[in-house]
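First, one chain by itself: the form predicted on its own, in C-alpha cells.
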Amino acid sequence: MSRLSVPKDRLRVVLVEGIAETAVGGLAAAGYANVERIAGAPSGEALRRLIKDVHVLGIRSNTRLTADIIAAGERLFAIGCFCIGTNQVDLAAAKLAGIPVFNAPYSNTRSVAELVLGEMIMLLRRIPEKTRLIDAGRWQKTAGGAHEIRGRTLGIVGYGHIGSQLSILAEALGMHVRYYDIVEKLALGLARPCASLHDLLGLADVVSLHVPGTPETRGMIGAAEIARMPPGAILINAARGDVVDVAALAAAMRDGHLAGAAVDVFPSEPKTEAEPFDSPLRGLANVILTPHVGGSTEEAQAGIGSEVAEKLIKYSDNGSTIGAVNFVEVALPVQRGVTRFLHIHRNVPGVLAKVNDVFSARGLNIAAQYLRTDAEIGYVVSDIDAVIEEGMGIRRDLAAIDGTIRVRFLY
C-alpha cells in the first residue's frame, strides 16, 4: 500500500507507558513536534482506535502489539520498544506489514549489573532473611551463614554487555569470576571462561544468569542443574523468566541446598499493577523477589529514551534500519540534491527491475541505490537525481508493483 509523504512536524508520534522525557526532547530537536505522551498501557479496542492514525508508536513492555492491532495501524511505519525486550510485539506481523521495530538492548546494562551486585552482597550476608525476622519482632544477631563477597567465586552465564560489566564490578570487590557463553568471548580483567555450563555450576558460590530468551535457553536451569551447584550457593536470575524452573528453585531453597536466590523475571508476570502476583518463591527465607525492575532506574530510562528515539528518527528521516530487530539492516548516508524513495516488498524475483523501470520510463537517473533482502522481504532505497513534481505518478506506480508492501517518499 502506498503512504503519502507527510512533513515531519505533522507526523503523529505517540509514546505510551510513561516513556522518558529524553525521547520527547530528542524527537523535538529533530523537528517532530506532534508528539503525544500517554501514561498507561492501552489495550484492546482502545489501542486499536489509538493506533489507527499513528505514524510512529513508542511502547514499553506492557503494551501488546498483536497482528490484528498492527493491522489496524493504517499509517503506522515504525515501532519503538523503549526497553530491551520485544516479546510484546508480533515481530513477524510487523515485518510483513513493512514496519521495522527498534529497541534499546544496551542502555540499561549498568542498572541491571548494579542490582545483581547489590543482591549478591545482601544474600551472602543473609540480609533478606534477617529483615523478615526483625519485621516479625525477632532479634537474631548472628554471623552464622553470613559471608563477605571478597574471595567468593561468581559464575556468570551469558558474557554479553550485562554479564561482562558485572564481571568487572565483581572483580573490583575481590571476587573470582568465571563465565560461560555459547559464543567465544574475550575475558575482561582476570575473568576466566568455563568449557561448559556443567563446569561453571559446579564451582560457583554465586551463579548469575544473563542470557537472552530463546528456545535453547528456555528451562536451561532445572532441578538437575540446581543440584549440580555446591550446597550453600546462590542463584540470581535477571535474564528471562522461563530460563529457570522456579518450582525446582523453590524446592532447593526449602530443603536448604541453596542458601539464597534473587529473581527479577518470572515465567508469568502481571500485566498491570492491579493483577495479583503469585510464585512458589514467595515467602521463602533469604530470597529477593523484584517486579522486573532490573533496568528500572531513571538513568537507564533516560538512556533508553534517547537511544530508541534516535533510531526512530534515523529511519523516519532517511530510511536507515540499523538496530531494527525484525528487519533487514541498511545504513544509509544523508544525500543532498536527490529525492529518496523507500520500497518494501515481498522477496520475489523481478521487483528491483520493475522499481527501476518506474524511474527509467520517466527519464529519471538513479544517483544511488541500496538493496537488502531476507527470506521474506526486500528493502530497496532509491535516490533519484531530480526534483520530483506532483502528478508524476511515481508513488502510484511503485505501489502497483506486484509484491509491494509499502512505499515511502522521504525528500
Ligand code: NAI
Second form
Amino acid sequence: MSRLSVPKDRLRVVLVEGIAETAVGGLAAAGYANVERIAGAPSGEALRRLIKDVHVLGIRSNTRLTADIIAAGERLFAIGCFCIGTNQVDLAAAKLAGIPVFNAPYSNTRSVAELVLGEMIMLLRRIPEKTRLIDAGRWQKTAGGAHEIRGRTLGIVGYGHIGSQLSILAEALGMHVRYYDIVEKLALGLARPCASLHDLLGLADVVSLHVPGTPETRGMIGAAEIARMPPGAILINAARGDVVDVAALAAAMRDGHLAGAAVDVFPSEPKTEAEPFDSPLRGLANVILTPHVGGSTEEAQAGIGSEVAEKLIKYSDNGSTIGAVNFVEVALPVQRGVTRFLHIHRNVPGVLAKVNDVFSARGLNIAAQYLRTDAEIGYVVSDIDAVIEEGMGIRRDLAAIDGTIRVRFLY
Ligand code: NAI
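Switch over from the form predicted on its own to the form predicted together with this ligand, please.
All chains and molecules follow, beginning with the one already shown.
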C-alpha cells in the first residue's frame, strides 16, 4: 500500500509558552518527533507566520487564537490548550474550521484539594494570625481558639472533582464530611449529602466552596448565608471570586462571627504582577489570601502536559475527539487493518449518503462507521477494510462533497 497521509514524524507540532516537558515526552513516545518548543507567547504577525505550516499547536493562556489567526493555519488540524481555560481561543471559529480544541480541566484537582486541606489546619490553629504577630516581634503562646481538625464537620459546596477529592482527604484526617450539590452525587467514604445549602451552612465548622462560575453560583454566599454559619466557623473559597460577597465576608471577620477565612479567587484579579491588588479582605487577622494559585503546582503542570498531549495524540492517531471543548465527541477504537477516513462537514442534509457513495462507487466495503453531529457540524468516520491505492481519488471526491470542511485519513 502506498503511503497516503503525512507521516507522524513529519507532522509539525509547535508548543509555545514553555509547556511542560511531559508533553514533549508523551508526543515523542507516540512517534511525534517533529516537536518544537517556543518559550514566549507569540502574537500578531509572528503568530500568523508561525501558524501557517503547523499541524498541531499547543498553547497556554497567553496566546490568543482569533478567527483570523486560526484561518491562517493552513495545515492546522488540532489545538491543545495546556491549561484549564479555553477562552483565549475563538472556539466557534476553530470548530467551523474543523479543528477540535483540547484542554486539561482536571489535572490540578489534587493541588486545589491539598491547599484547602492545609488552609483548614492553619486556620483552625489560628496560624495566620500568629505568624503576623511573631513577624511583628510578638510572642503569643496560647492555645485559646486553636483546634484540631479531627472531629470537626467540613461542609463542601459542589461535590465535583475537587469537592469529592477534598472529601476523601478530610475524612482521612478524622473530619465529618457533609456536602451539598445540585446534582445527586455518589457519597464517598462516610460523607453524607445535605438537602440544601441552608442545611449545610447551619452545621459545618468549615465551609469550602467548589462550585463552577454560573449565574446561580454568583453571589451564592452573601451576608445572610454567612450569618447562617455557626459562630466561629471558617469559610474557604478556592472556586470563583464572585461566588462570595467579599464585603460581607470582611464584615463577618471584623465583627468576629467567623473565626477564619481563606480566599484564593477574587471578583477582580490583577492580570499581571505589575498590577496592584486590592480587596476588603486585606489586612484582616486569621485570613489567608493567595493569588489564585490553588491549582498551581509543578505536579499539576506536569499532569496538564501529559493529559493534553494524550488527547492530541488520540485525535491525530485515530480521530477520537473525547475531551474536545468545541467539537462533537467521538470515541473510536484503534483502527487495525483498515484505512480510516475522517470527514468533517457543515451539518447540511445528505452528506453521509454522499460520503458512502464515494466508497460504494469504488466497490469498497465500509467495515465500521461513526457519526456525530451538532447544530453546526458533522463528523463522520469511515473504516474501509480494503487496500487503498494512491490515485483512487477518494480524498479528492470526499473533499468535493458540498459542505466539506476537512478530510483526513489514517491507516
Ligand atoms: P466540577 O465541575 O468537577 O464540580 C463542580 C460541582 O459543583 C459539580 O458537582 C456541580 O454539580 C456542582 N454545582 C454546580 N452548580 C452548583 C450549585 N449552584 N450548587 C451546588 N453545587 C453546584 O468542578 P471542579 O473541577 O471540582 O472545580 C470546582 C471549582 O474550582 C470551579 O469553580 C473551578 O473554576 C475552581 N478551580 C479553581 C482553581 C484555583 O486555582 N483556585 C483551580 C481549579 C478549579
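If you're wondering where the values come from, they're calculated on a predicted model, not measured in any experiment. Residue numbers count along the first chain shown, from 1.
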item: Which listed residue lies at the hinge, Ala300, Ile79, His345, Asn237, rigid motion between these two forms; value: Ala300
item: Turn of the lesser rigid segment against the greater one between these two forms, rounded to whole degrees; value: 17
